[in-house]
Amino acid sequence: MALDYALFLGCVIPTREFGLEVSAKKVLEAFDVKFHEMIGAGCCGTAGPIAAVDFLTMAAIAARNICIAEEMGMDIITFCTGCAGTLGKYNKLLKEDEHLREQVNEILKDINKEFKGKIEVKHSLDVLVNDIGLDKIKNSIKKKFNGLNVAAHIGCHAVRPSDIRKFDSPERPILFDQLIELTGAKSINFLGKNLCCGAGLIGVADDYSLALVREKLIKVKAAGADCMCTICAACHLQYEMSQLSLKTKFKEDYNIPVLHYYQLLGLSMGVKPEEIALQTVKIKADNVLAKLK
């Protein structure tokens, strides 16, 4: 039975991280997930900047996007943890707060939309674990990695705030590690594993952002990682681009490939590298391919 979702791509993925879109679609479609375009969808609003200026505006921006999916009669799926967090937060608030819902619907009336609270917002991790299931994913594996040490970075928004995300423990998440190890790879431990990558500081405090990611890369390298694996587009960008910056600024060459989870899983499912846009990673992943049986 097909799983039909309204696909919310957001801003970063189609403009800078299309490797995530290509690989996620390729893998999830193998599990009979069907994606339906949300015609007219805009930016999720990114809860921090806009909400800090005008909370009601932020709520209306998020609600407008949710209304499009409601009109389609489908739950939303996102590949971006930030979009999942923002849309999920306001979907929950608008369902629970009648006064806020009335205020937002008064704004939406001008564009002939009304938030009704009929759908859910899901990140693709939720779909993998709860809708598809680990057993079905395990049964899809055709090749296993042998001796591949993966440094997993689940990021902040995949599990926080926990009262909205409800995906895994925000302090000791394990489901992402389990998903990685279905491929035969080992998800290794390293100091500061669950700390922020620093991407949220870009444009505000660039030096601090680079210092945070540098500290994490040092720990990842010391732990013997062959590659990193992310589920968040912003985290993926941070780990790739910062390695290039650190090479220029400090003459430090970490040379750690950073893969989207769907690229790792896709390879293990027997998908060809070019079908999951492996050529888009900025640090060549030849060492990863070499450890695929």
Second form
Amino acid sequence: MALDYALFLGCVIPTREFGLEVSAKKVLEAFDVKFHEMIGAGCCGTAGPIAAVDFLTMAAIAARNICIAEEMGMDIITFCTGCAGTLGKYNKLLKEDEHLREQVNEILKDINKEFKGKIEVKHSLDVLVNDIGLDKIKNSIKKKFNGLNVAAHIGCHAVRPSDIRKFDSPERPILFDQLIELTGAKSINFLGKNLCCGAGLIGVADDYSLALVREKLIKVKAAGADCMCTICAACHLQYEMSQLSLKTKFKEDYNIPVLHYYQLLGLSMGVKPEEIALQTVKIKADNVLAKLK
Amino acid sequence: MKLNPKFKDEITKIHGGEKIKLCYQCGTCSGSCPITFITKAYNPRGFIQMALLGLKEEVLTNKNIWLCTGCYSCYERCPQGVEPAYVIRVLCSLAAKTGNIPAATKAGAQTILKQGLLAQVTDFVQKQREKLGLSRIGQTGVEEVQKIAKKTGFDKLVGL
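Swap state to the form predicted together with the partner chain from the form predicted on its own:
What follows is the entire complex, opening with the chain shown before.
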């Protein structure tokens, strides 16, 4: 039976992280997930420029997006961890808080929309683990990575705030490591593994953002990682772009390829590298491919 | 230095700021904060203390309150359930209403109001998408977003 979802792409993925969009679609479609375009969906409302400036505007913009999926009669799936966090939060708040719902619906009246509270918002991680299941994923594996050390970075919003995300432990998540290890790779430990990558400060305070990600890269390198694996578009962008800037600005070369999880899984499901847009990865991942048996 | 003892009551009335008075200044938030680790200029415990003391102007004009990355470590660990990440966000929104918004935040908000997305949809982007077999980016609902922003006054807040 097909799993039908309204696909919420967000901002970063369709304009910058093409590899994530291509690989997530390819891999999830193999498990009978069907994506339906959300016509007219835009930015989720995002924490920085909107939520930190005005709460009610944020709630209304999130609700507008949710309404599109409600009209389609489908739950939302998003590959973006930030969008899963914001849309998930406001979906829950608007369902529970009648006063807020009234305020928001008053605003939405002008655009002929009404939040009804009929759908759920899911991250593709939720779909992988809860709807498809680890066993089914395991059975789809055709090739295994041999001796590949992966530094996993799940990203804050996949697990926090835990009263909204309810995916895994907010402090010591393990499901993402289990997903990685299905491919035969080893998810290694490193200091500060669950700390923020600093992507939230890109453009706001670039020096602090770079200082934070540099701390992480040093520890990933020291732990002997062959590559990093992310699920979040912003984290992925941060780990790749920061390696490029650390190289040009400070002559520090970490040379750690960063793969989207769907690329790692896709390779081990026997999908060709170009079908999961492996060529879009900015730090060549030949060492990863060499360990696929 | 002017103290405004009613400032904390103003905060508790805004969504996310309700629990600020429960703070007993243990500093778990700052101790868990990845940004405090990088720079002592960002100190959530200190910002909450300033707010509780009524140092309204000092805290709202402090541009460092905008340095939260939104990792929610403080939110998970606060023993009093103050939800520091949300409290800081309330401080930012109050700062915004007095005209104190960082240029980058303002620019980001303006992009969303003009494009519907927090990103530029350029020809390059559309061509890259086509090359990878992805459909072109279509409607982003930007007119509807503009209507919402006009109704809530958000457009004026961010200088549009």
